[in-house]
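Taking the form predicted alone, here's one chain by itself in C-alpha cells.
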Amino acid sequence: MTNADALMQESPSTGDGDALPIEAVLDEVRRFGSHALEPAVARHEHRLGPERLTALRTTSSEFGLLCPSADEASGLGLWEAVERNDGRRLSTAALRMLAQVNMGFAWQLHQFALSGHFERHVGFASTALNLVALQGRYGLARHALARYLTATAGPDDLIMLRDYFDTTTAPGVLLHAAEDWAGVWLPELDSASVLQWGLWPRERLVVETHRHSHGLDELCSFVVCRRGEAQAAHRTQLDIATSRRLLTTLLTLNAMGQLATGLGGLDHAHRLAADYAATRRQGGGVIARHAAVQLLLSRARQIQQLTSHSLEACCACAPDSAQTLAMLYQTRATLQPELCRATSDALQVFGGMGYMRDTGLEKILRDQNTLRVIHGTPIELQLAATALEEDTP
C-alpha cells in the first residue's frame, strides 16, 4: 500500500462534496523534498544525473505522488484530480515545493504526470514512461492554435496546424524532458481535420538528443521525427469537441505547472538571499539593513506574492475553458519574466559571489531562464492569449 493510499483510508471520500487531504500530501512531499532530493541536489556544479533523476522518481511513485498506471491512481498524485479545484491546488504545491529543492525534477516530473493524466482521459493503460507532445516545431503557431480550441479555424489555419505538427520532415516535434522515456503521443490532424494523437515507441523515431545549453541541466532537448514508414503503437479516435477539450485541459495544466515551478524556483533563490542577507556583515552591521539589500529582496517577495495569488487564481476555474487558457498564457507572459528578475535581485544580494556556481543562484537563474521560453515565449503567449479572448464564441 503507497502513503497515498493510505491518506485515502483516513480521509473522507474524494467525492465533489468532500476536501482533499492537501496538508498530508504535501507533508509527503516535503519530507521527500528534504530526505531524498536536497541530498541528491547539494552539489549545484554537478548535473543530476540519468540514473539518479530514475531514482528518485521511482521513490515519489512508491509513495503516490507519480501514478506508476491508471489503475493505480489514487486521486492525490500529480494531475490525477485535475477535475476539481482542489485537486488542482494540490498538483501546483507539490511542484512548487518539489521546485523549491530543484526545479528540473519538478518540471519532469510535472511532464510524465501530464502525460499519465492524457492516458487515464483516453482510456490507455500503460506503465511505461511516456510523454505527450504539446509544442510543435515552432513557436505557438500563431493564431492557428488557438483558433482550432475555439472552433473558428480556417483553411489556412488547419494547413498552418499540420505543418506545426508534422513529424515527417525535420525537424520534428520539439520536447524537453529526461533522457529516460520511453514514447511519446504526437499530435497530428486527422482526415477530418480533427486533432489526433498517436503513441510512437522511442524505437520508431528519429531522435536528436541536445543537451541543454543554459538551464535545466537535468534534462534534454529532443526534436523527434518519425522514422522511415514506421506506424504509430495506438491511435486515439476522438470527436472534435472531445479533442479541443483535452488539448484545452492539456494545455492549461501545463501552463500551471510552468508558472508553479517557476515560482517554486523563485522560493528557493529568495530564501537563500535573505539567509545570505541576514549573516553577511559589511560596514559594521550584516547587510540585510542596507537599503539596496532591503530593495532587492522586496522586490523578489512582491513577484512570489503575485505570482502565488495569481496561479491560485487559475487553479479556481475550469481546465478545459478557452478563457482559463488564455488567463494563463496572459499570466505567463507577464509574470514569467517578472520570476526570471526576481531571481536575479535575488543573485545580487550576493555580489560578484552570485554569479558562480557555490550558491546554486546562478543555476535559478539559469532554470528559470530557459523554463520562461518552453511552450512559447512572452509575446507568442500574449499573441495566443488575444486570439483566445478573441475567437471565443
Second form
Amino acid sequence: MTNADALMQESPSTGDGDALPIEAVLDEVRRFGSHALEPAVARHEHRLGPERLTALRTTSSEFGLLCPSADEASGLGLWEAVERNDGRRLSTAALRMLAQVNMGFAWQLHQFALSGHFERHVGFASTALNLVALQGRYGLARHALARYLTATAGPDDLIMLRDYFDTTTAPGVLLHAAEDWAGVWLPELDSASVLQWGLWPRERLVVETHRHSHGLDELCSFVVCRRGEAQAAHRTQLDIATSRRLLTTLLTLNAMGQLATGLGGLDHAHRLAADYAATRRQGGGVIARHAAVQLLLSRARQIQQLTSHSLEACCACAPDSAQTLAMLYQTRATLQPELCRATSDALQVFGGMGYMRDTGLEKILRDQNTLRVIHGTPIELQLAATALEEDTP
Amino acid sequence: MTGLRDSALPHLDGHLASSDPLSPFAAFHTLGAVPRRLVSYDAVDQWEVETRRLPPSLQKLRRNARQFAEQALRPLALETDLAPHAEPGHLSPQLQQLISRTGRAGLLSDMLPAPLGSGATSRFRHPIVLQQCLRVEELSRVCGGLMLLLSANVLGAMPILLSGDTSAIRRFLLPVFRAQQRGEAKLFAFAITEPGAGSDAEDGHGARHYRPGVVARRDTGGWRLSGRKVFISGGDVADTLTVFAALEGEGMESWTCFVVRRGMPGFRPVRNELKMGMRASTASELEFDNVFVPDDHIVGGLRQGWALNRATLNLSRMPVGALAVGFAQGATDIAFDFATRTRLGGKALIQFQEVQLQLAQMLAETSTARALIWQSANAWTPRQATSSICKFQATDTAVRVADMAMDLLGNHALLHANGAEKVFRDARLTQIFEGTNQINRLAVIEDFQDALLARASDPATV
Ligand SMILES: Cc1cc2nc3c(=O)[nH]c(=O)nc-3n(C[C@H](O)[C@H](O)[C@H](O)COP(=O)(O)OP(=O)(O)OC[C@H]3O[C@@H](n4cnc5c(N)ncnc54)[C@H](O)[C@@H]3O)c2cc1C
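Instead of the form predicted alone shown above, give the structure for the form predicted together with the partner chain, please.
Now the full complex is given, and it begins with the chain already shown.
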C-alpha cells in the first residue's frame, strides 16, 4: 500500500455528515468567473488595479466564497470545511476555476481564506483582511521546519527556526499579496520553543512595498519587519501539539491552493494555445497539424491530467498529517516546475505573439513561476519532504 | 571563501581549506615541477580561465566588451526595463546617449576592420561570427533589452555585407558606420517577419505555400513597396532597414532585399509591441504604403532576397546562441552573489550543500553552451545545422539556467531589483526569435537532407 492509499483510508471519502452541494457552489463560482472576473481581466496587458480587485473580492464574499467573519462561515466558502474531503475538493476546484480566468485573483482569495481558517481555528473574531505568514526569511528553513512539525527538531533546528522567522531585523519576511491587507499573523518561537502567532496590524510594521514583481501582477511584494518596540495586537497561546497540527494544516492547504491555482493557470494557457493553433496558418496549413505543435500542446494535457489526479489524491488525505504534507511537497517539487514548462510550451505555440502582453500567455507563465518559487522551491521542498518522511513517528 | 570561517582556516562547509594537506591544491604543491604544470591551481574565476584560452586579440575584445557592458549598460538596465514602452519612433535621451556612446566606442561598426569599419585589424584573423559571439554574450549578461537595442544593428547590416555588392556596401554601410563612430544614434534593422509569415519567412517549405504580404510593384526607376512587417527589433528607430519583399505576382522565391530609409514617404512605424522582456528594445509593426524605393536601393540584385535572408540567419543564429550564454552567465552570477550575501541560520547560503550543487550545475550548463558556441563559431562558413544547433541548444540552456537562478533565490527572485526574474523574461525570447526552436530543429534535418535521403534509399536499408 502506498503512502497515499494509507492516508486516504484514514480519511474516508464521504467525510462527516451530508455531502456538500459542490456542484451548486461551483456553478456560482463559474458564473462569477465568466460574468464578473473575466470582463475585468480581458485585456491581459492591463493590470487589474487594487480597487477593482477589492470590488471583485467583495462580490465573491457576497455569494459566500470568502467568508467575511468567523461567525458567518457557511461551510461552503474557501477553506471552510477543511476537515472534510469534499470541503477540500470544493476549495481546490473553486480555486482552479478562478485561476482559469485570473491566477492573481484566485491566489489572493486563497490567502485571505486561509487566514480566515487560521482565525477561526485560534478563536479570533475579526472582520479585517489579515494575512497569515507561512514562510520565513528564505526557503523552508532546510529541514528545521519539517522537524518542528514531526517533533524531532534538535537545538540546531531551533536556532535555524528562530532566525528563519525573525522579523525584528531587516530583511524580515517577504509577502506577495493584495495591497489592502490590514494586518499579518507572524509566527515566532516562544520561550518554550512553541511556535505562536502574533497579529501585527500594518501600522505597527515597517512595510516596504515592491510594485514590480515577477508575476501575479494584481498583487504586490511586501518586505515586512516589526517596527521598533511595537507589540503584536494579539498573540496565540497554543500548546505544542496544537501549534504543530495547525501549522501542518496551513502548510498543507497552502500547497493544495498552490497546485490548484497553477492547474487553473495551465487550463487557461492550454485553452488559449489550442484555440490559436487551430487558426494560425504556417508551413502550409494550420499549425495544429504540425507534430511540433501537437507535442507542445500534448505536454500541457499530460501535466493537466497529472496535476488534477495528484491534487485529488492529496485532497483525500487528512490535512493535519505530516505524511500528507510530505506527499504534497513531493508533488509540488515535481509538478510546479512542470506547470511552468507546460505553460511555457503553450506560449511557444503562439510564436512571437506569445511573448506579447496582450495574448496573456506570458503573464500566465510569470504567474506559474511565482507559484513555483514561493513557499519552497523544488529543492527545498524535497529536503523538507525527506525530513517529514524520515522523521514521522 | 574568505571570511566564511567556522574553524581555524577559511573553508566552506563540507570542504577542506585549500591549504589543508588533504586538499588537492595543497597536495599539488608537493608534486614535482613537471606534474605541477599539469594540475596547477590558480584562484581565478571561470570567466578569467576561459578568457585566457582565447588568442590575444579576442581576449582584448572580450575584456573590453565586459568593461563596456558594466560601465555603460549596467546603470541603465533595471530602469529601462521598468520604463513604459516608447511611442513608435521615439528614443529616450538616455538610450540615444547609449547608442552614441556605443558608436563612439566603435562597437556598432566593427563588423569590418578599420578603416572601413572600426574593428581592430588583428581580430580579423578570426571569424566575424566568433567576434560577434564574444561581444553579445557580455552585453546580454548585463541587460538583454539594451543588448538587443544595440545588436539588432548587426542583423540589419548583415544582408548588405553578405551581398558582397561593393557599391551597396560603400553607399549604405560605410556612411552609417562613420556616423556611428562620430556618435550619431544611427542603427540598422532587419525586416523579414510579416503578420502572415514568421516561421514561413525562415523555412523554405513554409515559404513555398505562403502568399507574400509585402509586395514590390514596378515603377519608373524603382519599386513601390506595400504591406506590413511585424516584430521588427528597433524597426521604428532605425535609420536604415533591410526589408525583404516579393515582386508583384510572384512567390517567395522572388524575395528581394530593399534598403528602406527612415523618412521615406509612405513608410511608417505603426505600433510597438508590449513585451514580456527585452523591454529596452522595441518590436515594431511597420507599414509600407506605396513606398518608393529606387533601383539602386536593391541589395544583391532582384530575387536574391531569400538567399541573403537564409545566409544572414546562418550567421546570426550563433550569436543568438551566444547571447543566450550571456543570459545563463548573468543568471549564474546573480545566483552566486545571492548565495554569498544571504544568510540563514547564521550561515551564508553558499555553505549549504544543496546550494553548492545547484550553483555547480548552473556553471556547468553555461560553460557547456559556451564551449559549443566557441567551437562552432570558430569557422568562417558556419553551416545551417551547426548554427541552428547552437541557437536552440544554448537558448534552451539559458532558460533552464534562469529557472535555476530563480529557484535559488526562492521568493526573493520575485523582486525586480534582484535581477533574476528579468533574466528569465529576457531569455525567454531567445527560444522564439530567429526561428522558433522547433523551426531550428527542423533546419538541422533540412541541412542533412541529401545525406539522409541517400541513406534512406540505400538498398541495404531495411
Ligand atoms: C521580440 C521579438 C523581436 C523580433 N525581432 C525581429 C526582427 O528584428 N526582424 C524580423 O524580421 N523578425 C523579428 N522577430 C520575429 C521572429 O523571428 C518570429 O516571431 C519567429 O520567427 C516566429 O514566427 P511567428 O511569431 O510568426 O510564429 P509562427 O510561425 O506563427 O509559429 C507559431 C508556432 O507554430 C510552430 N510552427 C510554425 N511553422 C511550423 C512548421 N512548419 N512546422 C512545425 N511547427 C511550426 C512554431 O514553432 C510555433 O510554435 C521578432 C520577434 C519577437 C517576438
